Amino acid sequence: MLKYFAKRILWMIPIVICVALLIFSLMRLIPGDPARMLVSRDATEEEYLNKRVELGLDEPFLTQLGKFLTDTFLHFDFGKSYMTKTSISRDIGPRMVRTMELGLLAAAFAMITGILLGITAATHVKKWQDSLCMIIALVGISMPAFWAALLLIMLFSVKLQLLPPSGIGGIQYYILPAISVGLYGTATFARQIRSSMLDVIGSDYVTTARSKGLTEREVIYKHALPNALIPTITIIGGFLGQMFGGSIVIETIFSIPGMGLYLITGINNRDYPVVQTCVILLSIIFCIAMLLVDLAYAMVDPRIKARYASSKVKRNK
C-alpha cells in the first residue's frame, strides 16, 4: 500500500506542472494587456512601455515562464498580485480556508441527503417514494448551482428573512452557498446509491442477514449499505473537485472572499500572478482529493486488499 501511495504521488508532480504551463500559456493568449489596464488612460506609450517593464512582461516567454516556474516549485513564492501590489501568498490563505469550508460543506450536504434519498428510493422501488427521490435527483441534476442560488436567496432571504443572503460570519452564512453547489452533487449521489442498492439488496449475504433474524433497518445500513457505497466512492473525487470549481461561481453571487471570487477578480484585471496561483493551487487540491479516494477504495474493497496481501505473501516467500 505504501509503494501505490507513494507512485500517486509521484504522478501529481507531472499533472500539477502540466497545469502551470496551460495556464501560464493561456494568460499571455488571451486577449488584454495588465499594463494597459494599470495605467491611466491619457499615459503616454513611455509610461506604458515602463509599466510593463516593472511587471517584467518586456522579457520573452521562455524566460518569463522560467522564472515563474522556478519561484512557484521551487522557492514556492507565487509573486505579488499586479493590482494590489500585496503578496498572494498572504492573500491567498483566509481565502483557501473559506472555499475548503464552503466546498466541505457542500459535500457534507451532497453525500448525507443523495444517501438518503438513494436508499428511500431502493427500499421503496416503483412506489411513491420511489418516483419523488427520483424527482428531485432529476431537478438538481438539471438545475445551473446559480440558478439555484438566485432562488434560495429569493426564498429564504428575500421573502422569509431566515438566512442571509451574503458576506461571511458564521454558520448561517455559508448554509445557502452549500446547499446550491451540493445540489448537483446530491442528485448524482442519490442515482448512485438507488442503482447500487438495488444490486446489492438481492444478494445472498443480503438473504442470508434477513434469515438471521435482523431488522430490515440493520440489513439495510449494517450489510447493503457499505457494499453499495464501493462504486460510489470512485465517483466522489470527481464530485469533490466540481464542488471547488463550482464555488467559484457561487462565491460571486454570495460575495464570499474565497479563492473563487479571488480568481475571477484576476481575471477580470488580467492579474496573472492571481490567476494563475489559484488555478494551480485548486488542481493540487483536485489531486489530493482524487489520491484520497483511491486510498479510501482500496481500503474498503476487500479485492483490492486480497490482492494486495497476496502480493505482499509472494515477496515474503
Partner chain sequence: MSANEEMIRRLAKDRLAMLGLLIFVAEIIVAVFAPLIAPSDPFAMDFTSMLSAPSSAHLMGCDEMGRDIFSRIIYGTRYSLGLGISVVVVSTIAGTIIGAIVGYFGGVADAVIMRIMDVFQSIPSLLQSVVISVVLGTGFFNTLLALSIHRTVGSARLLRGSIMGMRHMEYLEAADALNCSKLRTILKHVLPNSFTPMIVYATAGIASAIMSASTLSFIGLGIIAPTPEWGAMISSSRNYFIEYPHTVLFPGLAIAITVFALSVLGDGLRDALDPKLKN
Given for the second form:
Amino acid sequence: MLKYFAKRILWMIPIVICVALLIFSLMRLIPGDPARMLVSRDATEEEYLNKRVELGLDEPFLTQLGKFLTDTFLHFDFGKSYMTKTSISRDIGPRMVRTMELGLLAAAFAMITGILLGITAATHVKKWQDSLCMIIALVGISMPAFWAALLLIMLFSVKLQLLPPSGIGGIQYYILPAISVGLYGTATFARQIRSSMLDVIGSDYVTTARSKGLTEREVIYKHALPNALIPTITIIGGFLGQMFGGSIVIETIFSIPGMGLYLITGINNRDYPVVQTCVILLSIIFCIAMLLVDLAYAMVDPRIKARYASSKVKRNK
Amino acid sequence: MSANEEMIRRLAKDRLAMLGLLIFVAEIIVAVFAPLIAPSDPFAMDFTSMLSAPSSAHLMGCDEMGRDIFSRIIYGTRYSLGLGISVVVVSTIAGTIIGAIVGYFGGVADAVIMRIMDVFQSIPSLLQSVVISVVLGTGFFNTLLALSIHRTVGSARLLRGSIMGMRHMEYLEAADALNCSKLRTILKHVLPNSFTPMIVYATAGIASAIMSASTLSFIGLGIIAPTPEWGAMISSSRNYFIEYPHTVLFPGLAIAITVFALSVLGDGLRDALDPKLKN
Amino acid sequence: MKKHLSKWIALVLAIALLLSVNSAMAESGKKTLTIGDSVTFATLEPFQSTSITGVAYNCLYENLASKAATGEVIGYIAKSWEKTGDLTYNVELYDYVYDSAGNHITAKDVEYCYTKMLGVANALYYASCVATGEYTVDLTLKDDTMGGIENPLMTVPIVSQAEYEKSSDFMASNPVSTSHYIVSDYTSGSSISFIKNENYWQKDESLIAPVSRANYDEVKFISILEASQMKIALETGVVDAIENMSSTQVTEFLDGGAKADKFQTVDISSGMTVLINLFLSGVESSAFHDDVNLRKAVAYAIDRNGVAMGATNGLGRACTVFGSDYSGDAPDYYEAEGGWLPYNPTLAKEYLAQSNYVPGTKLRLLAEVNTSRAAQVIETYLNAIGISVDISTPDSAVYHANYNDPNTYDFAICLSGFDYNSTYWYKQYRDVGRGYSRHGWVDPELHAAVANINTVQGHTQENINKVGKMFDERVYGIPLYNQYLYYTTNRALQYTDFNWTVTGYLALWACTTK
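Any chance you could show the form predicted together with the partner chain after that form predicted on its own?
What follows is the whole complex; the chain from before opens it.
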C-alpha cells in the first residue's frame, strides 16, 4: 500500500510541471496584453513597447517558458506581480490562509449539517422527516452558490443585521461565505449518509449491537455512524474541488482577499505570474488533498485494510 | 418482461423522478416554442418601467434596462438547457471515443493519454472552465467548449474503467476466440454494458453543466448580457437585489428548479437502472 | 433528533450575535473615521498608479504643492517656484520638512522621487528634475502643454530616498512619508488604517493645507468590491462614508430620497469630470471612413438625454457642448445656433438615406462592461432609424487591446476623466506620430489645431471655437454625457465644510465637523 501511495506522490511532480506548462501557454493565448493594462490609456507606442520589454514579454516564447520553469521549480521564485510589483510568494501566503479557512469552515458546516440531516432521514426512513430532510438536501444541491450568497446577505445582513455583509476580521465575517460554499456539500453529505446509514442499519453488525441491549442512540452514533461515514470520505475530495472553484465567486461577492479573488483579479489584469502561481499552487493542494482522501479511505475501509493485511502476511511467510 | 421494460416500470413508480421528468420535458417544450410563449421580446427595453415589480403587464417585473423578466426567463431555457444538454452530448461522445480506444487497446497510448487526463483532472473544474473561457471568449459555442473539456475527461475515464473491468470477462474471450474484429467487440459487447454508468453520469452532468454555465456567466465569462442566460441575468441585476429582489429571485429560481428536476430525474434513473444501488 | 438540530442552530446564532456585538463596540475617546472604497489596496508603494489606493493615497504621501481652500495652487513641501527658462522652473523647498522616521527631506530626495516617478508612465508632463542646491531643484517640463508646472508639483509623492531604499519591498507594506497620518495597520487587498502623526513636520497650523489637516485621530479605509455591498456597509454602520458610490445605489441617499435623513451626499462631479464619449473609427475598414453622412446620421439619431437616463438611472447629465460641460473650456457659440446637435431622428434618416450605408450591415460597437448599458441604449436608437449594431463588451484587457486598434471596431464608447477639454481633444485627435489620430482619422488640419489649443498660448476661446466648428462638420466623435459622482456620508458625522484633494476627491479626514 505504501508503494502505491509513494508512486502517486512521485507522479505528482511531472503532473504539476505539466500543469505549469499548460497554464503558462494558456495565459499567452488569452487575448489582451498585460503591458497595455499597465500603461496609461494615452501612452505612446514607445512607452507601450518599453513596458513589454520591462515585463520580459518581448522575448521568444521558449525563452520565457524556460525562465519560468527554472524560476518556479528550481528556485521556488514565483516572481513579482505585474500590477503591484510586489513579491507573489509574500502576497499569496495570507490569501491562501484565508481561502483555506473559508474552505475548512465550509467543510465543517457541510459535514455537521449533512450528518444531522442524513441521520434524521435514515432513522425516520419513509416518514415525513425523511422526506423533509431529503427535500432540504435537494434544494441545497439545486441552489447556485452565488444566488444563495445574495439571499443570505439579504436576510442576515440587511434585514436582521446579524452578520457583516463583506470584508474580513473575526470569524463572523466567514459565516455567510462558508454557508454559501458549503450548502452544496451539505446536500451531498446528507444524501450519502442517509444511503450508507440505511445500508449499515440493516446489516448484521448493527443487529448484533442492538441485541446486546445497547440504547438506540448508542447504536446509531457509536456503531452505525462511523461505518456510514466511510464512503463519505470520497465525497470530501469532490467537495474540495468544487470549493476551490466556488471561492472565486464567493470571495468576489464578500470582498474577501483570498486566493480566488487574487486569481480572478489576476486573470482580469492579465497578470501572468499571479495566475500561473495560483493555478500551480491550487493544483498541488488539490492533488495532495485527493491523495490524503484516498489514503484516509484506504486506511479506514476495513475491506481494503484486510486485503493489504492478508497480502502482507502472505509475503512475510 | 425485458430488462428495459422492467427499468421503465421502476422509474414510473418513483414519483419524485416523474416530477423531475415532467419539469424537464416542460422546459424543453418552452425552449423550443419560446417565441410563441413569451409575451415580449426579451431584448426590448422600456425605459419607463425599469426595475418595476411584478404586475399584470409584466408577470415577473422588469430588469434594470426595462426588459420583461418573464420573457427573458422563457428564452433563457434555450441557453441554459441548450448549453447543459450540448455539453453532455459533446463530452459523452468525445469521452466515449477516447475512452473506448484507450481502454481497449491499452499500452503506451493508454499510459500517455491517462497522464494527460491526470493533468487536466488535477485542476479544479471551475478553474479550468474559467481559464479556457477567458482564452476562447464569451458566447454559446465557446462556453460549450470550455465546459466540455472537464466532462470529457471524466467520461473517458469512466468508460475506460468499465472496459478495463470487462476485458477479462469470459464472453470477451469467447468473442475473441470466435475471431470477432476488435471494433465489433467494442461496439456490440463492451459499449452496451458500459452504458448504465454513462447514463447516470450524463444526467447528473446536465444539471452540473447548467450550474457551471450560470456561474461562468455570473463572473462575466460564459454567456453575457444582454443575452437572457439566467446566470447573466442575476449578474447584471446584482446591484439592485436589495431593493428589487425580484430581478434576482426569478432567474435564481429558474436555475434551482431546473437543477432540482434534473437531479431527481438522475436519481430515479440510477435507482431504476441498477436496483442494487438503491436502498 | 429535531431537538439536537434546533440546539445547534441556536448555538450558532448565539455565537454570531455575540461576535457581531463585540465588533460593533468602538473604542471610546478617539475620533475615528471609516471610509469604504472600491479600490484594491494591493500595494502602498509611492511610485505607482494611484488607482490602486484611491483617495487613501492622499493620507499616504504628500506633494510639493497642494490646493488652498479657494482652489488656488499653493506651495506645501515647496516654498515657492519661479520660471527661469522656457520650460524650466526653479523650485525652493522648505528646510524643515521631516518624515515620520525623522529623515530630513532635501533636494536630493525630491530629485530621486521625480526621477522614479517618470518610470511610471502616467501622462506626466515633466522631463526632468535636478537638484541645484540643498533645498532647490530645477524642474523642466516636457513641452508647453496646458496644466503647466502645477500638475507635476501636485502629483508626485515625496519620500526620503534613504528610507525608500532601506525598505525591503519598496514601501509596499510599510510606507514612511511626511504625511500627517502614519499607517498603523495594513491588510493587502482589504484595508488600511492610519493614526494621526503627533510629530508632524508642519508645526504652524495656519500653513497646513486643507487636504493635509488631520481632524480625526484614526482613519480606516476598507475595500468593498460590490456596489450593493457598499450600500449595505453604509447603512449598517460598518463604514461612515462611501467614496464614489455607484449611481445604481445612490438614489435613496440623495435629497428627497428614502434615506436622506440619515445620510447625505456630496456631488463631486464638478471637480472630477467623467465623460462618456462615443468615438467613430476612421480607418479604411470602418463604415464611417469617408462617409460624413453616415456619421451625421448616427449623431442626430442618438438622444443623449435618453442615453444618460438609461445608463445611469438619471444620474448623468447629457452633454450640451462638444465636450464636458464641467471643464470650462468649451466652444461657446451653441446658444446662438439653437443648441449643440439636438436629437432629430427625421434629420438622421435623411442623412442615412444619403449615406453609403447598406441596410442590414452591422456596425461594430465596442464598449466596456461598465459602459455596456449606454451601448445598449445607443443600439436601440440606431435600430429605430434602421441601422443595425453589433455590440461587443469584452473584459477590460481585451477592451484596451481592441480600443487601441481602430480596425477592430466601427465605433467605440470610452469613459475618461480629465481637467480641460482641450487636453482631452489633444489626446484623442492629435497625430500619434504616423499621420493619423488614435481612432484612425487622417486630418492634418485638425491634428495641428488640437495641438495648438493644448499649449498655453494657443488656448484661447477663439481657437477653441474654431476647433469646435471643425468637430461640428466632421463629426469624428460624439460626447454623450457626464456622470455624476457622489460621496455619501453618515449625517452623524456632522460635516460643516468639505475639502478637496487635487484630483477632485473629498479629503474627509480633513473636513471640519461640528
